[in-house]
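Take a look at this single chain in structure tokens; it is the form predicted on its own.
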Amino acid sequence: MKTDVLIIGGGPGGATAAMFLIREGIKPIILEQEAFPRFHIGESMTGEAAQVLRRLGFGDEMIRRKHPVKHGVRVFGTTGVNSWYIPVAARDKEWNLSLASTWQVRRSEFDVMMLKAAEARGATVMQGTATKPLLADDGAVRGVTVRWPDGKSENIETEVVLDCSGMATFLANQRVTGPKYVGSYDKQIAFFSHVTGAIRDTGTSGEEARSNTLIFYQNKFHWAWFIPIDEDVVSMGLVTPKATFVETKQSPEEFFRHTIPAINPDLRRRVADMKLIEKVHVIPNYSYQVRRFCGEGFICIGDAHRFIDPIFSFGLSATMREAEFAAPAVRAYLEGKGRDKANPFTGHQLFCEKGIDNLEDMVDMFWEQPFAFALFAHNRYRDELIDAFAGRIYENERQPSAAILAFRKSLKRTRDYEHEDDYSIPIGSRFHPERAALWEPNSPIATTEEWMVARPS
């Protein structure tokens, strides 16, 4: 079987990439190993993620489906009394700022909508599992071997593979990319479920809107999220150091029920009558960066190459935006541009990496100096942080802003992009210098229930 572009993964990244490729005149194959609908975390959208949907023509559909409207993010301090708020806001062509909104989504429904739309617009969706890449003598990716549901295998030859496999990081685990580094956030573990009976705010817009994202801070690396995903259900999760959980010797559900009320006083009052309607899921080891995530015949998108602390819900936004950015780069490659280069997608790679670096510096500043961060959010750099929270983190969006540069100064951090081979050397939160590259090629970083079985008792 042959195709111009093969997309591994039918989630929002893969579906978004497919729809933008179709606009470029390219009809890809999407390979998805799971049957949809399926449960997935990552339900809160930034303002710029909503703009991607609008550019794809989903604005009216999101309204018709009555997805909860998010007007902003409120972060509660340790006592639950003090908080700070960042609204969703947009920029016009003159770079004027105005209030806007985005959506919260139930991923089982949203992902189906996106994948079906990609198929309806011209993508071919196939259920199967990518097992290994097909490599040319020079190391270029020329396709993948697929195992179909009936157990048979087949090679799919292609000009470009887009790895949208998320935390499974298919091409990194196959050592097609550069090394995959784990970061200090890999010491954390996330527990999450869907609940009813949680108390929301009561407003219809602005700071008190009932569908805003709420974040509850306890202390460094101890926090919880509260994301309404329909009129009754809230996605709720908590993150703590992995050692804290292991020491309790509790099951995930026991730990979740016990720890959620203890994270923050304001959260405690909201969950007194909560009822779990979904099992408690677990993700350990979720911080990593893949070097050289683009090359001849391949691009890794979103979580397939990098993931940092999810506290401000940037994962869905970064994945969808990178998918949009990749489409014209793929078209240019198919037309012959960069075919004489070892990495035809160097410009795309650097552009994406700089954007996530800006995001990482912001998240690290929040954890390392939370009081200074709150001051910046309230006063000194409010507009710049409104931009960052909206997902405007790329260099064509006036980044790094004065806020990001101030964060780097406070963190005693520099970013050097002068040398192509050096720019992505990990620094800051995601890198243990003493451990270097750490991963087993056949063990995805995001094992869940399997890890629970093997954890120390």
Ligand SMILES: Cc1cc2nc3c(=O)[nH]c(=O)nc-3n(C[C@H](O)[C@H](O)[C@H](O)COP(=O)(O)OP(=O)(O)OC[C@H]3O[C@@H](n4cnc5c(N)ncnc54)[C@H](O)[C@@H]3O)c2cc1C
Given for the second form:
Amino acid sequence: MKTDVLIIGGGPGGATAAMFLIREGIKPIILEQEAFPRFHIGESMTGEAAQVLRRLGFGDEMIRRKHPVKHGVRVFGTTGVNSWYIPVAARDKEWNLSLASTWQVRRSEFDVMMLKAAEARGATVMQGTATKPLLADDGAVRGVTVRWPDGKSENIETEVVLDCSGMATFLANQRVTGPKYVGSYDKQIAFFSHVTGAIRDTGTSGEEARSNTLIFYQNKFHWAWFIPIDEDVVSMGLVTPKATFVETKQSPEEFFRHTIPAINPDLRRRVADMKLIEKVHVIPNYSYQVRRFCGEGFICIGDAHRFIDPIFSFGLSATMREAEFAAPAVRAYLEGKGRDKANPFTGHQLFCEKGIDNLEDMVDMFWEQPFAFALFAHNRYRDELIDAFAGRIYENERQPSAAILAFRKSLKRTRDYEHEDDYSIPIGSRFHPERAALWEPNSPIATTEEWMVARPS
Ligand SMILES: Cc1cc2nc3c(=O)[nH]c(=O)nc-3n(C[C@H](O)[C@H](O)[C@H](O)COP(=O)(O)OP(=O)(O)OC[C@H]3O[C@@H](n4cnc5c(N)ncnc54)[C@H](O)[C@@H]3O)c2cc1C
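Could I see the form predicted together with the named molecule next, after the form predicted on its own?
Now the complete complex, all chains and molecules, led by this one.
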């Protein structure tokens, strides 16, 4: 089988990439290993993620489907009394800010909507698992071997593979990319479920809106999220250092039930009568960075190359925006541009990496200096943080902003974009190549316990 573009993964990244490619006149194949609908985490969107949806023509459909409207995010401190709020806001062409909104989604339904729309617009969706890349002698990616549900295998030859496989990081695990480094937040575990009976705010818009995202901060790397995903159901999640969980010797569900109310008094009040309607899912090792994630015949998108930390809900935003940015680069490549270069997508790679670096500096500042961060969010860098929280993190969006530059200074961090192998890993980081612990891609990660053994400390 042959196609111009093969997309691995039919999540929001893959479906978005397909729809923007179709606008460029390219009809891709999307290969998805799972039968949809399937449960997935990642339910709260930034303002710019909503803008991608509007650009793709889903604005009215999101309203018709009654997805909860998010007006902002409130972050509660340890006591549950103090909090700060960042509204969703948009920029116009003159760069004026105005209040806006975005959506919370139940991923099982949202992902089906996106994948079906990609198919209806001209993509071919096939259920199967990419098992092996097809490589030319010079290392260029020329396709993949696919295993179909009946167990048979087949090669699909292609000009470009878009790796939208999410945390499965297909091409990185196959060592097609550069190395995959453990990220800064690797020693944490997330537990999450869907609950009914949780107490929400009651407003219809602004700070008190009933569908806003609430974050409850307890301690460094110990926090919970509260994301309403329909009129009754709230996505509840808990993140904690792995050592805290291991010490308790509890099952994930016991730990979830005991620890959520203990995060802070305001959360305790909200979950007193919660009922779990979904099993407690666990994701332990979610922080990593893949080097050289673009090259001859391939681009990795979103989680397929980098995930920092879920605290401020950037995952969907990053993967959908990178998918949109990739489409014209792929068209240019198919038209013959950059074919003589070792990495025809260097510009795209650097552009995306710089964006996520800005995000990383913000998240690091929050964890390292939460009180200073709260003051910045209230006063000094309010507009800049409103931009970053909306997902405006790229250099064509006036980034790095004064806030990001100030965070770098506070973190005693410089960013070097001169050397291809080093850029974007902050100098001084324990993940800089000189000191980096390399992630072992083929470690068995079936259970939390196995993962803990398999991971480098
Ligand atoms: C604890 C936690 C909380 C989060 N909360 C949020 C949040 O509130 N908001 C937010 O925006 N983001 C959040 N995220 C991030 C979000 O889940 C991801 O960024 C988002 O799902 C990425 O979308 P994607 O399409 O790139 O990948 P995915 O949604 O993971 O889709 C990848 C698809 O590829 C398929 N696939 C994988 N390997 C293969 C293969 N070999 N062959 C064929 N198919 C394959 C998979 O089956 C999957 O369907 C969170 C992440 C974590 C860990």
